[in-house]
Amino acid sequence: MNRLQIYLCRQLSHPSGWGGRLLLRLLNRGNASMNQLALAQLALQPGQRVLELGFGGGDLLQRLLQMSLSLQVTGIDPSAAAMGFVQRRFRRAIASQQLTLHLAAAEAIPSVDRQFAAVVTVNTLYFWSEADIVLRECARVLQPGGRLAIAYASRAFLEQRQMTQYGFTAYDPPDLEHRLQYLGFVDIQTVTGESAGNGQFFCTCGTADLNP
């Protein structure tokens, strides 16, 4: 069981090979509730540019593309397996330039400053080697007044599944809220959701300062 758990946790952090491709399909179903909660916090407007960090199997990308808002969507992910999977899935959106994808880590977002009206990420927080670096990158690429939404499982859920023993870093809402406040975000709040697959989960949000 330990070997299986280690393999699963490694795949969740960085999908690869046939196991990773299978997992990406499962993640689309497993993350649906968290994606829905995170998306609801963004209050998106027509024509805005939106960035997703760690798009995985692309469920949230699809939700963004299907909104009748003509959004310009960008996604980054460090997994080549996820990149190939999503490139095949969204060929038309990529061809029409509504969707842009980058093989990149969240610690170094390939974007100019103040490009996006919203940044969203779901179930990736645990894998950031330097959370403060990623949050600074989010602040850098957000427009003044832009919205950041981070959805993540509770510490209790991760510990119950023994994921914290295999590379997952757990966060509590007060910790994440404090980090966002330190970086100059305002209107910080955390909303709570629950699903069969993820138990209780959170979405912590903040707005980039209008006067950075």
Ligand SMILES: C[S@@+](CC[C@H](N)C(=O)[O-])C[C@H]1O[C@@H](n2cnc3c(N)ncnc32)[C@H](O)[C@@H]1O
Contents of the next structure:
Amino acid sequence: MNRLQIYLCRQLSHPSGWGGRLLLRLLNRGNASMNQLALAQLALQPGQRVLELGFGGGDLLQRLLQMSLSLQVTGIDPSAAAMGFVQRRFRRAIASQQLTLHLAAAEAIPSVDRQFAAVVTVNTLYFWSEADIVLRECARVLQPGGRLAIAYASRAFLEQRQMTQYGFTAYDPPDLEHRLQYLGFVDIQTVTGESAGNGQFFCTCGTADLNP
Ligand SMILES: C[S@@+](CC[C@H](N)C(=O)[O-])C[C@H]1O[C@@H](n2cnc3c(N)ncnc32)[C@H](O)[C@@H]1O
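Having displayed the form predicted on its own, please output the structure of the form predicted together with the ligand.
What follows is the whole complex; the chain from before opens it.
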């Protein structure tokens, strides 16, 4: 792996500086199909509260805000560059309080319990310090019957690009499905997609227990 690839892997996990801002623009194009697939799994209803973990350049936030469902959207991301970029991009939605943003990581979601009808995250799973901590946080902030969707690139793709050597943890769908099952999620399933930029990718989904 050359220096450029190492730099890119670091930026993908935590965009910063001018390079980060450029990357955030590219991510919005490159990850559009994954965002679309994840969104389709949520079956959102008007007026619901939705949380995105790791919004990056905000392509999925944009899709949520444009849905004409009057959703209440919250996004968290630990990168100050991503936060600044998205704050500028969605000034109006923030001012009208349709969108709330927090500089925070998925391991400690700054929300009270049972806040959201849906939690969605795309291309962030690789960077979680511990998957079970984040999944437990998702279960905590989801309303009973709320939906979780996690989209991620395949192990084969990450290994082929040598990203697993530089900070990316790869997951396979059965592993993630078992973790969700253990935490009491039901209706667990994984759907598959493919795009030029991400190769084969997955979206693993589950519904929070109706009787926790
Ligand atoms: C590869 S980018 C993906 C951005 C966007 N979701 C997309 O698919 O285009 C990863 C994003 O996850 C954020 N991130 C990294 N670690 C995170 C964590 N522990 N919790 C939440 N977000 C995290 C990064 O700051 C970055 O904005």
